[in-house]
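Heads up, the chain below is alone and in the form predicted on its own; it's given as structure tokens.
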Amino acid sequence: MSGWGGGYVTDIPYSIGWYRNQSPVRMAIAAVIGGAEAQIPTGDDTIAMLELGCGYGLTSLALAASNPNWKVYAVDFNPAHIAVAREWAAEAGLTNITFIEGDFSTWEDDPAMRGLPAMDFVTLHGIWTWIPPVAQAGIVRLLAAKVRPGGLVHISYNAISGWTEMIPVARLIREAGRRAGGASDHRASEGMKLVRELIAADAHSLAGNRTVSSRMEMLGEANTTYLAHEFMNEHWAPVFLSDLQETLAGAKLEWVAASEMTENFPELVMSEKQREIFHRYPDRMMQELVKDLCTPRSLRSDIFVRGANRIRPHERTQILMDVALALVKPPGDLPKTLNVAAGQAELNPEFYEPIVRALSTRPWRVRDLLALPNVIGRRDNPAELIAILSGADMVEPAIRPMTAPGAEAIRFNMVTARRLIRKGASNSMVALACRPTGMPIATPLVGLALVYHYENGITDVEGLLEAIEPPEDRIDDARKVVIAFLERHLPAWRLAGAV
């Protein structure tokens, strides 16, 4: 591990992904559901985000290519992850996005982090508990110059309720991985089978714990840069929302939501004695305590406002109703029922059938959703289908909708399917920028590199098979995706505007 990271990985690179709640259009959409106002961009918006920690750069660029008139900003202090992050923009011919090498806890001291412009939105994910507290400072002081009253900020963490159980185990992996010595996934690795040793002989506190169990069987399908960022910063540590509040509170920062929309449904995430008791308290953040303790989520993802001008239910409904959304999965893909925190919610086919439908055409506005005459159920509740469907991965919010897919995404989707594709197809989920909805639209690498080898001229099932190269042993599994892709997916993307 390089000497110059604080403690925080610097040997391997991060991994490279798409995390659609950093879409100031979704940060927008769930501050309005979480009943704050918020000011959800339109086609025409000139807005500015800055993203902290931005890795490669994927997010940012993605967003720069769907929305050519955004001012997008993006933050690393990983020499590398800038460098590939320029070039990459520079081969995409994206102007309207500026990366930095810059330290959060010394930004003040740096030029180009001084002269950044007052933020709209601001996002950061997978930070936070990671960093040391005097770069989590120096993040607070930024936060507090940069981002404009009113503005948004998103920020994806590990809550400490959800790592109870986990936090001993994490210890170990990154004890054992200090001791074993070479590069930081191969410590993570060192670590994980000392966990797994520990487990079959009878460890007390992991023999038998379901929570650990689980969580390992999950982590055992993670690759090796996944666990050696996850598990190997030495300032690695879960927090409490409320914990966070305060200390945002010195950036004039308020939580309003949730950024995963249907957490902000206490019907959703909690069982019926779950909700008396959570309702019991007017208090925010200790509902969403009771919320932590009920759900199992490891990863919270909030939205934070500067300046939290509440507005009533009647005011969040006329909001929401013109919204407009556009499907992004084929229509038969709508489940039965949706997993969620308190188990799996059914849907009423009888009222998202025909709202589905109505999207397999073009996008719509909710409102005009709801006045569908075939749609049997509650009209005046615009919250609670955007949120469904949104969980259900089949829409996205639509701020130009029917608009030309953009020559600045289309040349963006090529120049990324290319520089991925040399690192091998597979189904780590990546972006395809998409200007009529301004968000990208997440797709395994797979389906990025498919529609590139289809936009140069590959329309066969054969020809498109030949070109991602499957493995020999993977042939019959990859044929059926290249159909899927041709017959549903590819139709889906053209129909939101993506190609």
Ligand SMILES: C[S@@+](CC[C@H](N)C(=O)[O-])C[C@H]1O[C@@H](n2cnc3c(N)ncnc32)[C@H](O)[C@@H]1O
Contents of the next structure:
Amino acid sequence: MSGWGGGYVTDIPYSIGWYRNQSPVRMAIAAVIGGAEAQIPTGDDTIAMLELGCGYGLTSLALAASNPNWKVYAVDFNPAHIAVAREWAAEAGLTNITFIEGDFSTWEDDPAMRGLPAMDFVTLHGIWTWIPPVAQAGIVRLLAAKVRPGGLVHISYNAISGWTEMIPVARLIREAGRRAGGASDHRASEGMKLVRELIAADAHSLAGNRTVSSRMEMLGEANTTYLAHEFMNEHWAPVFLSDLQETLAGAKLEWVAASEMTENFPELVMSEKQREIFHRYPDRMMQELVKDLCTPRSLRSDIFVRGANRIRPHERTQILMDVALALVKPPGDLPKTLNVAAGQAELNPEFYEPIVRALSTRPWRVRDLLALPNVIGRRDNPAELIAILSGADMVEPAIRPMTAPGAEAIRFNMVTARRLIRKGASNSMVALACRPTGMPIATPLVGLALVYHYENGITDVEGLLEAIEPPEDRIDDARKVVIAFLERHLPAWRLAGAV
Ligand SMILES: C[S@@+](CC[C@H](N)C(=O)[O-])C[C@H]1O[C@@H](n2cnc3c(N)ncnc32)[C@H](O)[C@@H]1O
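Please give the other form, namely the form predicted in complex with the named molecule, since only the form predicted on its own has been shown so far.
Following is the full complex, with the preceding chain placed first.
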């Protein structure tokens, strides 16, 4: 592929989605869980954050709307993305977000990027392993110039260990797609077709390979926009964490934690035998390599810090005790077990049920939750409580608990719902901006649409059902969704302060 993208797909804009691990609050909590000193933003902090490769910008927009006192900057080189993102921000009246049309490779030539202030947080989701080396080098220079000492950087990327068996498949999809011609989404579909044909023809490296077949099944359900951006980039290349860390050392960045909080607990990721091997090595890169080989995940999502200061376990406990949590799901959704890399983690009901019951009345500080008289279990491990409840999608950290819903967030949610309903179905999670938490709340588009219609005065089941216009053959399912919204989700979102 030629043109201004330097090998990156530019003819098909990316899909709209919310990714919670890009939030500064979650980044800082994950860093502390990883044992690094990090400033967890409080409600009044005026932090500066930068998203690199923001696509249409939903993640940055939702964070800006939830935190009017933050300065949010977001960069993407595709003008189709930036045009929509700017219009979206203007329609929602957001004044604390700046979208820049800029290329990582040549950012020094761009006055808007040169003029960026020092950043407390930088995030890149779905960028690093899909772009050419020249763009990666630009990012390292940008991080070196713009991340403040102590600042955190989040990067998600394809990990070699999880991709090994799929690397030839990805190459085949790209090569077949290139030969098919046409738009990138068409190319990706043609490439996928060829892989399926070769599997049916018993190709030695594909047929009978469990990883390939389960991956192909998953990819069969993905939309073609995603497939185009996953497979049609010329420079796609998964990496090892240790190689990424070496590259990022050029910006004095050091790995501190996995963004998905549960992944920082060896007992949730590995079996006992695997942990014994993991603990043999004191250095964290070797530990992470062992962990990677024990875990079936293809996308890694990590936190790096510019200048790591380690904290002691006691200090970590004290910091995390002060985190406040808000319930963002109905209390009845508390699962009995949690899917973790090591299998299923049991959630002791005598410990978690009273905690979730308390959270169903208001947001609470972890310290106070662990002091509840009826809680049976370890009261000295706030890290695990936060990681497990967040891994179960039950809570989000709340940096302004018990404050009123913000006008910016409410307006943003209404504008976003209107825009996305007009656009039609989205496979990805979207989000409700929420000022009291400072953390947008993940929801499928239908949740956002129901909030929109409800706030516009349609408050009964049949009215809402009509408003969301389900297909004829899905009316019964849609009615269940509406009832669950009114009886279970709306009260939780109201309590968190998003509605
Ligand atoms: C897979 S998309 C991810 C978008 C968004 N982060 C998300 O997860 O929804 C990658 C994004 O990076 C942008 N991008 C790729 N190469 C770039 C470059 N050299 N400079 C700036 N943006 C780039 C693309 O336009 C695209 O929006």
